[in-house]
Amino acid sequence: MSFTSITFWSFFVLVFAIYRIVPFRIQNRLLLVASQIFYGWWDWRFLGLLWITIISDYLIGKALHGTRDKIARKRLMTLSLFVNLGILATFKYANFFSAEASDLLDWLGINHSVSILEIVLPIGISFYTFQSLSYVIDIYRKQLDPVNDLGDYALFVSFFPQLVAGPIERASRLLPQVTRPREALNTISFRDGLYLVLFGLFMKLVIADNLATIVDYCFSLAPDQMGRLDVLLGAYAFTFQIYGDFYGYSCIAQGLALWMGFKLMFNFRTPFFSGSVSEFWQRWHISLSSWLRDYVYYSFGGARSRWKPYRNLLVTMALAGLWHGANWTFVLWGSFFGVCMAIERLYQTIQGTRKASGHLWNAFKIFCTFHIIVFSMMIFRSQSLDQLVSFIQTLKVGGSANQNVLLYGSSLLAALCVPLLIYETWQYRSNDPLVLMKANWRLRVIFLLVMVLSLFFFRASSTVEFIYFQF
C-alpha cells in the first residue's frame, strides 16, 4: 500500500474520518490496527517479525527499568541486540554472506555445499528495528523510562506514516505524542500538512519518477555502449532522483502525521547546499545519521582521543553503508564518506582556527561537496563493483554517447532540478523548510497551484516504487 496509490488514499480517508470523532484512547487503538493493516498489506507474514521486535523490546525495556544489577542489565541489553540485529542479519544479510562465503571457497578451490536461503526481505525492517532498538538503549543508559502500555509501544514502533521508510523517530520525541492526547486539527496544521503532502507527491511523482527513466537507461548500458556523458548524466540524474524519492516520502509521512496531531522530524534540510561532507550528513537522512552518531559513534568513544575519532568515523560510515543493503557497493559508499569525513577532520585539525570565509569560498565549498555527493551516488546506484569500475574507466577514457538521449535527459534534468534548487535556495537562506507557509498568501496559492497542476500534467507515465522500500 504505497502513498502514491488510490488504495492508500481510500484507506487513509476512512481511518482519518473515524480518527477525528473518537476519544483519545480509541484513537491510539485505531491507529495501531490501521498500522497493522497498512504493513500487512504487502505480506501479512511480515507482521510476525514486527511483533517479535515489539514484544521483546517492550518486555526488555520493562526488565531493564526494574533492575539495578549491572550484569543483569548488560545481559538484557545484549539480548535486545541479539534479537533485533539477529532478525535483521538473517533476513537482510544471510544470502549475501552465504554467497560471499561460497565465492571465497570456490576461489580457494575447496569443495563445499553452502546453501543460499530463499528469504524475502521484509519491507521497512531496517527502519523499525533501529527505532525499537534505540528505545531499549535509551532505557539502558537511564535516559528514558519505559512505557507502561504495550499498545502504546506497539504504535510507537509501527505508526504507519513513517513505518516503512522513516524518519527513524526517537522514543523521547514520539512516545510522549503517543501517550498524551493530541491537539485537534487546526488551520495551521491542516495547511502545513497539505503543503508537505503535495510537495512530497511532487518530489516523488514529478521529479523522481520522471528522472527514473533516464537513470535506468544510463545504468543499464554495457561498458562498450556507454560514453563519459552517459555516466555523468546518470550520476546527476540519480542524485536528484533518490533525493526526490526519499525526501518526497518523508514529506508525505510528515504531512499525514501532522493531520493526526503528530510532529515528525525533518529528515532532509537542503542537503545539496552543504559546504562539507560532514555538513551533508547533518542535512541528509538526518534520522539515520543522528542515530548512528548517538548509538554507534559515541559508543565507540566518539572524539575523546587523538586518533580514535578517525577509526570511529570509518567504522560508523561503513555500517551506514551496510545498513542500506547487502552489497559491497553500499559498504564502499559508506566507507567513501567515512574517508572524506576523516580527511575533513584532519584538515580542520591542521588548519586550527584559521578559516577562509566569504561568499565565493562558501560557493566553492558547496560546489565541491555537491560533486563529491554525485560521485558517491554513482557508487550507491552501481549494481556491482565491476559495474562501478567500468563507469570510472569510462569517465577516464571517454566514449561516444547517444546524442538524442543525452539531449532529452539533460533538458529534463535542467527543467526539473533548476527550479527546485532555486526554491531550495530560499529555504536554505531562511533555514526553514516551511518558509513558504510564512510567505504572502498569494505566493502560497501560486506555489500550491503549480504543484497540483504539475501532478496532473507532468507526472511520470509510470509510478516507480519508493527506492528506500528495499532498505
Given for the second form:
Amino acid sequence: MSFTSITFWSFFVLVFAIYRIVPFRIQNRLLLVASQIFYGWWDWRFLGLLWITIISDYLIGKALHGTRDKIARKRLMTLSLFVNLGILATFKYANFFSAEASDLLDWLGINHSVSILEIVLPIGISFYTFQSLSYVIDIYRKQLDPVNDLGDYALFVSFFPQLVAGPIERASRLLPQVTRPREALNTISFRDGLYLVLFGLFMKLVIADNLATIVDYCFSLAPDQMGRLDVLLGAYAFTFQIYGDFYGYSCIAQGLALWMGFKLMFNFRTPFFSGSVSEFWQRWHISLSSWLRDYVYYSFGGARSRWKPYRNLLVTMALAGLWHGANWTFVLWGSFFGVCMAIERLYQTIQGTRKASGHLWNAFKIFCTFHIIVFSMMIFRSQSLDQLVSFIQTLKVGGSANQNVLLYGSSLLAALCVPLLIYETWQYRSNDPLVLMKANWRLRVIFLLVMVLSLFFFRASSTVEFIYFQF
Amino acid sequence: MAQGIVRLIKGNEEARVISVVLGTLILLEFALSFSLSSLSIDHSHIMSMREVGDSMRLDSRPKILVLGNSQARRGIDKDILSRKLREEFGTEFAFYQFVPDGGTISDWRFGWDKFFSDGRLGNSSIVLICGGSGHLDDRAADPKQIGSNYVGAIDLLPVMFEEFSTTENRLQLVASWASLCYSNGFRVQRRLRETLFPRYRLAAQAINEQSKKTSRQRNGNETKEEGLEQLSRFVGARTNEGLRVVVINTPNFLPYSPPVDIDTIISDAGGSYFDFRYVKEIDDSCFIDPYGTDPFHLNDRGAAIFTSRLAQLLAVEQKANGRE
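Same protein, different condition: the form predicted on its own was shown, now please give the form predicted together with the partner chain.
Next comes the full complex, this chain leading.
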C-alpha cells in the first residue's frame, strides 16, 4: 500500500475516522493493527521479521533496565546488535556478499561451492531496524527508560506513516507520544498536516515521477549511444528526482502523523542550499545522519583527538552508504562524502578562525556543494562501478543521443525545479519549512491550488515506486 | 446552515483557504463536464457513439464498422474505401468508426456493449478490428478509461468485480466514474505538455522506445507473452451474432508483433486475420506529416495506399464468403 495509491487513502480515511472517535488506549491498539495491515499488504510474511525485531528488542530493553551488572548489560546489548544486524545482514546483504565471495573465488581460480542466494528484501527493513536498535542503545546508555507495554513498543517500531521509509524516529522523541494521550486534531495541525501531505504528493507525483522518465532514459542508454549532455541531464534530473521522492515521502508521513497527533521530525531542510558537504548532511536525510552521528561516529570516539575524526568520518559515511544498499556503488557514494567531509575538516583546521564571508562567497559555496552532490548522485544512481566509469568517460565526449529528449528533458527540469528552488529560497531565508503557513491566506490559496491542480493535470503518466522502499 | 458556513468562512482564515480550494475544484469539475468534449476530440468521439449507434439501426445499407485507434482514424480514408467498395460491389456501404485514441481490446469490448449491441449493425455488416502495437493483445483494462467512458451507476459494481482483480484498480474505476478531473487529467496534461514543451511528443516516443528496449534486454526475450484470449472471445461473439469480422494488424511506425499463431486463433473464432505491417509501398515517408511533428501515424499518402489495399482485400474477402 503506497502513499500514492487510492487504496492507501481509503484505508487511511477509514482508520482515521475510527481513530477520532475511540479513547486513547484503543487508539494505540487501532494504530497497531492498522500498521500491521499496512505492512502486511506488501507481503504478510515480512510481518514475522518485524515482530522478531519488536519482541527481541522489547525484552532486551526490559532486561537491560533490570540489571546493573556491566557484563550482563554488554551481553544483552551484543545480543540486540546480533539479532538486528543479523536480520539486516541476512535479508539485505547476504545476496551481495555471497555473489562477491563467489566472484572473488572465481578470480582466484579456486573451486568453490558458494551458491548465490536469492533472498527477497523486506520493505523498510533498514528503517525499522535502526529505529528499534536506537531504543536498546539508549537504554544501554541509560538515557531512556524502557516502555512497559509491548503493544506501545510495537506501535513505536511499526507506526505506519513512517514504517517503510522513515523518518527514523528516536525512542526519546516518539515513545512519549505513543504512551501519553495526544493532542486532539485542531485547526492548526489539520492545516499543517494538509499542507505537508499535499506538498509531499506534489514532490513525489509531479516532480520526482516526471523526472523519473528522463532519468531512466538517460541512464539506460548504451555507452556508445550516450553523450555528455545525456549524462549531465540524467545526473541533474536524478538529484531532483530522489529529493522529490524521498522528501515527498517524509512530508506525507509527517502530515499523516500530525493529523493523528504525532509530531515527526523534519527529514530535510533545504539541502541544496548547503554551503558544505557537512552542512548538506545536516539538511539531507537528517534522521539517518543524526542516527549515524550519535550511534556510530560518537561510538568510535567522534572528534576527540587529532587524526581519529578523519577515520571516524570515513567509516561512518561508508556505513551510511552501505545502509542504502548492498552494492559497491553505495559504499563508494558514502565514502566519497566521507572524503569530502574529511577534506572540509582539514581545511577548517588549517584555516583556523579566519573565515571568508559575504553573499558572493556563500553563493559560491552553495554552487560548489550543489555540484558535488550532483556528482555524488551519479555514483548513487549507477548500477555498477563499470557503469559509473562509463558515465565518467562519457563526460569527456560531447553530444547527445537524442536532441528532442535533451530539449524536452532540460526544459521540464527547469520548469519543475526553478519554481521549487525559488520557493525553497524563501524557506531557507526564513529557516522555517512551514513558512507558507504564516503567509497571507491568498498566497496560501494560490500555493495549494498550484499543488492540487498539478496533481490532477501535471502528474506523471506512470507512478514510480518510492526509491527508498528498496532500502 | 448556509449562514453558519458563511460565518465560519468569514471568521476563520483556515476555513476560507480550504473552502476556496474546494470550491475551485468543484467549479473545475463542472467546467470540465461542460467543456471536455470541446477540449478533447477523443472524448467527444466516444460520447457521440451513442447517437451513431442509434442511427445505425435506421440505416438499411450494408455497414462497415471500424473498431480501432488513432492509427485507424488517420490511416483509413473513408472516401477512398467507400468509392472502391462501391466500384467493386455496385452498392453503397455505410461506414462507421469507433476509434478512441490508444483504443484497446477493452475499449472495443465495452464500447460494443454500450453503443453497438442489440443488433444495431444488421447481418450484412463487417466489423474491422484494426490494431497496432499492443492494441490487440490481452492487456488489462484501464480503470480510468472504463470508469470515465463506459460505465454507469448501475453497472459500476459488476464491472468493478468482474473486470478488475486488485483493490487499487477497483478504486480507480470508482474514482474515474465519480470525477472527471481525476479520470481526464491526462487529456488536459497532454495538451498542456504539447503547448509548454514543443518537442514533447517526439521526446516521449524516443523515451518509450528506449524503455521498451531496456525491458526487452532485462527480460531477455523479444516475443510477446500476452495472449489473444479477449480478442478471440470478442471475435467469436460477433461472428455468432452473424457479423463478418476481419482483424487487421495496421501499418505502424513501431510494428506490433503478435503471437505467431494469431491467424489460427482468429480463424478458429470465425474471423479473418490480415497482416498489413509490411505493405511494400508503405515506407518511412508515409509516416512523415507535413508539419514534421507526428511520425507515428500514416500521412495522407500512406492512408491512401493502406485504404486501397484494405478495400482490395475486403472485396476478395467478401466474395470468398459469398456476400457479393
